[in-house]
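What follows is one chain in structure tokens, specifically the form predicted on its own.
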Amino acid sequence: MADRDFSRICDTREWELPGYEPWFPVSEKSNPLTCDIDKASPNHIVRLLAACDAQIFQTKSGSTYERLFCDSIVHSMKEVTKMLEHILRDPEDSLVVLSGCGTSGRLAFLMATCFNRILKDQEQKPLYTYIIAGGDKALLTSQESPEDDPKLGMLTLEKICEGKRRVLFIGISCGLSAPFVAGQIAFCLKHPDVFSPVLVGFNPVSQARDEPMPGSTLTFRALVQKMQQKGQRAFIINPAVGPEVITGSSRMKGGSATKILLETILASAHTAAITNTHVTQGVLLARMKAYEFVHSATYSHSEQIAALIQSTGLSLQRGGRVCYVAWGSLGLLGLIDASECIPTFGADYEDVRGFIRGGYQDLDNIEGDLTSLGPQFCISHEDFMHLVLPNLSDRDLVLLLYTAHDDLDEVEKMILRVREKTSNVHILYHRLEGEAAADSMAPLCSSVLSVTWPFPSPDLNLLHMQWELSSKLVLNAVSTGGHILKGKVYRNHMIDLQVTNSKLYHRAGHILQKLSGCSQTRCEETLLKAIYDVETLTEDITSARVYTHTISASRRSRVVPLALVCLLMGCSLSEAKSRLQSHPVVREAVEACVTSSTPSSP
């Protein structure tokens, strides 16, 4: 594609008009810019991850929809952020509770945590907490049934503020749909005298799920309108970011825009208490735009980037892993995205693993030390070095992140001791101007990916958060990318996706709907078929709840491709699994389908 043809796409907002994929919410609408994605080389893969990245900084102009820099939108982070900095100024018998599910849940533990450990630097007690759905065990591995629980979110929230007085609670919901988080927002309603709720999201109020929540009669978007209603002490924060770069994969475009607005908001709270000053919108703002300033310094190495992409499709495509060996938060980073790949691809946990330098001890969670439970919970370097190096070959691939502020000396030995397994080790490093670069260790390394950053202000905490979102941008372009070229994209629909919950429920259907252009209630009925593996459809199955069916999805593997070669072909299951066979890239077996289903010329 030529530059200026690109730069035409990029400012295109075709996803904002009224008739583009009307029947779907922002969040699962699918994106214009990707819609070719899964054939895109990865120099153009980059550029495609860079445009929709950007979308997240767009500003109103023309816009259906309330972006990030609206003023509707900053002024709620203001109210949010005066509620906070009061408390950071009496936190006695209080609480500031980050609740999410999946990676919202994960981000929401890497903020409460980065936020108490800037407390105990200035000799603070502890104010913040998170809780995810699933427990700790869905930091590092999916545990998507737990989001279906409206009831399970709110007693996990009564139980860890009791006793509290006052509680700032901050429900994460990228789509306005989890029942867990739902569940938690209509208990801090109730006792208005304690909670004050927010809810943050990337839908508009209207686009929040409307289907009745798991033992209840209440919808989601009931509840958010609840939350408007005049006299509640209740915020909503939903700029819309643009569809995801792979259509519904909130941890990408949602993950980041959560962490640029919450972290926008505990900072400058922080800021405002410790200076005895008040938050303005101009404040809130010119901290969001120095995000802004992260995605064009990472992107100008895209080069670098469309490397790594380039060496983990061969990897994963070999049938190799790829593994994240990490220092500090960073470390952290690694351990998110290689758990979002399982749901996300249909991968394997050894398919893309993270290591953190400390393992239990540097993630400080609240469930402690949990390798009893799995070698998937192995993740110290010392585990890397026992489990998982003895066994490395040039089929699999090693990433290295780390800082200037980390052991350098550390990360040399690291390199030399995988050397001694592949040749293909990688880096991504992060320093200062004017600091040492990682000349030393570039020639023992495949690639190095080194993001040289301004000489920062004082607020070194700042500088990690920065950090944290280029290399939370380079790591899921790596993944993403990788399985893109692995086969596991169609178009930009993530196809082979575990449909265990009542997000991903839906979010298959969406898919079906969009790839075959059958009617909605054909493409769920051959969903049912897939998932349950019949060919007719008992009236036990087609009466049964959404959440009865995503227990009987999360025991099969890839039902959207089968429903979606049944659907495309109008065969039978048993046809659909011999095709998918034959062709176990999923782009191949549904072009192999197009293909044989039109007619030749004569």
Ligand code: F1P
Contents of the next structure:
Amino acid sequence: MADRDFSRICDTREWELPGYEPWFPVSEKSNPLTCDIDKASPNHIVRLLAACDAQIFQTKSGSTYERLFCDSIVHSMKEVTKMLEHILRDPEDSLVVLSGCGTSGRLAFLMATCFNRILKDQEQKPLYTYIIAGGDKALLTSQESPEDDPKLGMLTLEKICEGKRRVLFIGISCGLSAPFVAGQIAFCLKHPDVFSPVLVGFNPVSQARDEPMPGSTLTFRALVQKMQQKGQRAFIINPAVGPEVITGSSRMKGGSATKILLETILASAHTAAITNTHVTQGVLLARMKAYEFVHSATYSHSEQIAALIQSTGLSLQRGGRVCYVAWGSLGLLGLIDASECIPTFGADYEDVRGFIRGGYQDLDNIEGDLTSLGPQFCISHEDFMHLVLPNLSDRDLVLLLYTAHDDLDEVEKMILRVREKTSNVHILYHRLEGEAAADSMAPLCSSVLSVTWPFPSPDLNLLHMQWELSSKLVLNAVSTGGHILKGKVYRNHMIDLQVTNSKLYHRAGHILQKLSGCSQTRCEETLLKAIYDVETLTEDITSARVYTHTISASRRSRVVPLALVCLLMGCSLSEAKSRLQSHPVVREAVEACVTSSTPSSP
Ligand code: F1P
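Other form of same protein, the form predicted in complex with the ligand, not the form predicted on its own:
Next comes the full complex, this chain leading.
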């Protein structure tokens, strides 16, 4: 693609127009840039990802949406930073809780453990904790149904905060939609003497979810409006960052923007508390601009990212495995990226897996070692060597992620071990100018993505947070691009998503409507037939709650592809099953249906 075309792509702000998919919030709109991403080459996929990620940093420029660098957003960030500064100066009996579901909860964990480590290095007590819907097993595997439970959210928060004098609660829900987080915010509003709630998400308040939550008449939107009422000591930080590359996949831009916003707040408060100064909007802006640099530094390696996507796609197409073997906090980024492939692309846990050097010891999660829960929970390098390595072959891909600050001898040894089983070895390596290059490893690998960062860096902790974001962008590109090449995306929709909570149930219905052109009622009926594996719906099924549907859906696979084929062909479920069997690549199955159901021109 010529550079002129690329800058045209970056300028596209069509999604901001009032008439663009007005019935969807920003987080569920389809990105006009990526409507043909399913047919794009790896090089083009990377360009599209770069352009979509660049939307995170776009300025307001006449649109109605508040953006990351807007005064109102930075002002709220400053207020939250000031609250945290006070707590850091007098931390006794105080707690900062970061909470969310799915990716948002995993990032809450990443940041809580990172900032506790920073405090520990300064010989201070831990101040942060995290909550993830579904508990620690949700850090590594998809546990979508607790997201729908506001009471569970509330009870978990109440328990973790027992006896605290002051709590800064930061709830993350990219779509301003998760009832689990809403339950916690509602609890904070009821106890303003102890709790100060902050909500982070990426939709305007007017687009927060407007559906009564289970066990309540309250909607997420009504709750957010309550937070905005005069006299409430509550903050909402909700810049629009543009629709996701794959529609609704908030693990991508939503996750990246969460990390940028919250690390900016937390790091700025720590600096202010240590230096006995007060944070300014200028400081916050400068920190966020440094993340914009991460975007350009990472995507300046587009060719190497594209090569990685190509190899990942080939491995996945051949039924091979993709393993991220990583050191330090990059290991957690690998685990997070891998865990998301299951609900997003209907992947098996063995398709994409993450491994972290010291396993649970490095992870430092509240519930400790989860290995006994099953093979999905075996996450250390030792587990990789014992359980996975012996069966690897050339169709499997191993991506090693590390930095110049890790034990490079250990990395080299690992590469040599892996090379005995597969030549499909790749590395992603971060270093500062002047630090050892990956020269000695390069000849051992199929590809090397080495990102060099300017020296001197302002602060080692910040540098590592930037390396994490850079790695997140690459991993999201690799897993999304690889699954696109495997045929798990149709146009820019995740057509093989798991329908395991109410948000995903509604998203599945919308995908069916958009791709089949059938009515909402017909789409929902067909989705239910696929979920319950029946040709005719019974009264029991149609009168059941969405929650019951999602439980049944969690026991089945390919419900959305099946429903889509039924709708496109006007056929029975059993016929759709045999069609999908003869076209195992979902995208090809759908395309075959579209072609055969389009009347040929006279
Ligand atoms: C939470 C979440 C996502 C996940 C999936 C289901 O969303 O678990 O992280 O990728 O889409 O929802 P949110 O509450 O942050 O919007």
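Numbering follows the first chain given and starts at 1. If you superpose the two forms and keep the largest set of C-alpha atoms that fall within 1.5 Å, you have the rigid core. This is a predicted model, so every value here is computed, not measured.
Student: Against the rigid core, is the Cα displacement of Pro390 between these two forms at least 2 Å?
Tutor: For Pro390, whose C-alpha is compared between these two forms after core superposition, the shift is less than 2 Å.
Student: With both forms fit on the core, has Gln229 moved 2 Å or more by CA between these two forms?
Tutor: No, Gln229 moves less than 2 Å.
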